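First comes one chain, alone, set out as structure tokens in the form predicted alone.
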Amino acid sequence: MSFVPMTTLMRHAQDHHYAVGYFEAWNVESLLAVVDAAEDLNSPIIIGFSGMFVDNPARRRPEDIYHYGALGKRVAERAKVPVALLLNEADHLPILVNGLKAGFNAVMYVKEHATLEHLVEVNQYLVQTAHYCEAAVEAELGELPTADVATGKMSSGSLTDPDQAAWFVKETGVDALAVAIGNVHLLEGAKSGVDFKLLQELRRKVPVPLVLHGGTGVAPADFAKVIDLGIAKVNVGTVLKRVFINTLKQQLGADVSKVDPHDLVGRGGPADVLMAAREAMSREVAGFLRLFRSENQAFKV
């Protein structure tokens, strides 16, 4: 079966030394291109969507939830590779709970500037609950810094204390730990310098699988060194919608006033702009699958 616990992949990718990544999508093409890359590259793989991007307050339109879980759950079962459906990063707990009775068979929480015994007491209940649907929780502990690219700038972040990460991990029971060792949100244009004698003692000190968030930011050759020190499971997102949009502005570059509707989007030929950002996006993907070291793992899972 394709569908299969996030636990099970991160677990596979820590004693086998590689990480599995998890690739932000946010519509059928994004997804599907994610998908892509992993059965050309026999790479098991994490697929889902922003919990705070799915749940914005500023959406035009309210979207459901429900549909996200459908779509994602089928495309893992129909996958030939092992995949697991992440509700990445939410900020309100009755997303997460219906996202858990939606089809996905993982969860996160966060809350920026989030007290310690408000995340203690959330992921304790989130845990309780996804563990009774048979689902995964992963937390964040510290806090990465955010790039803006409009401003240049960057919010502050903490780095995550090893000691209070295993009391917490103890504490609330969760599955994987997201940790900051320099690594910072939606950070393009610049790489961020990794401290990697932090992350040698998370892993001494925290019992489950090792997270990095913030995968478009990290320099390609500090890849195999996190991994080599314990980093299971790399998240990717900002670089991915950054292919698809330029990939979409090449497209549509060009005066398309008497090209057929048809052939521009739907029809999937050469014409078609939402392929070409497809295969694009399932390029970078493949990229970064290379660099986790996970081509070929899909079937030893």
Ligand code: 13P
Second form
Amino acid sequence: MSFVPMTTLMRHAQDHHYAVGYFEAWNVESLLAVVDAAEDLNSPIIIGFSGMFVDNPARRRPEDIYHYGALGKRVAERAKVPVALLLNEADHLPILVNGLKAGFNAVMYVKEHATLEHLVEVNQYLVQTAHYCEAAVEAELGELPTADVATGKMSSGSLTDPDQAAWFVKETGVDALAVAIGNVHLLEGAKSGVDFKLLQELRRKVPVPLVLHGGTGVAPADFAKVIDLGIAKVNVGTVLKRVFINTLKQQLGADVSKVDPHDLVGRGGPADVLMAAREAMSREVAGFLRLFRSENQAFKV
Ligand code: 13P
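Can I have the other form now, the form predicted in complex with 1,3-dihydroxyacetonephosphate (13P), not the form predicted alone?
Then the entire complex follows, led off by the chain already shown.
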């Protein structure tokens, strides 16, 4: 059990008609919230962090990816369900290479408005390096629009072309392909319209597991359809942070000046706000795991 290759999880999901969930964490509470839900439901799971956020040049303090790798790998090894550890969506190669050294067993490179040649070149290098470390590479072809939280406006994107995707996978040797089929990143409230026909065609032409990003903005009823049509992994991020933040706000809304600070953070009891946020996030993750039909698959991997 515990630390397993991401390809093993995606292949099992594909063969057994469910999707493995990737739920993006940003600290220890959020990481454990994901594992809590997976253990409660006996679901295989992919945990991890955003390469772009960890490596954000505007951070007030730079982060060390080795901390994240060590934490994630140890949490995976100690889990009661099979877990893979993904360094997701980094737009800078060095952090991905260091991520592999730090213990991540899956990596993904993205670059806004990148040319096809650039994506081929970077992914060929990444596949060589990652496979040497027994890690997997996920790539994305086509570009997801991103919703702007403040205005609700969406950036332009481009759908994944099935023939180009088949060629790209052959040319690079990537282990999984994220597809743009109408799904949107960071979409809260509204729901994206998935192009099921395009997904069908992609599944027919592309030989590796397909990944759906932008899980927050997908209508719950659409998950069963996309899984039936061949999506083997779904990424979820934004809604988890929203639930975490809303819970903290609610917990800290009342005057807490007379509450023991150790009860508010650290002791993990009824007044602990971080524990409340972790539990709320875990319930949200569990809801997705049921929609992804990954419940009780852990012991079959
Ligand atoms: P959302 O934040 O829209 O759920 O998307 C997450 C994601 O795709 C991370 O790769």
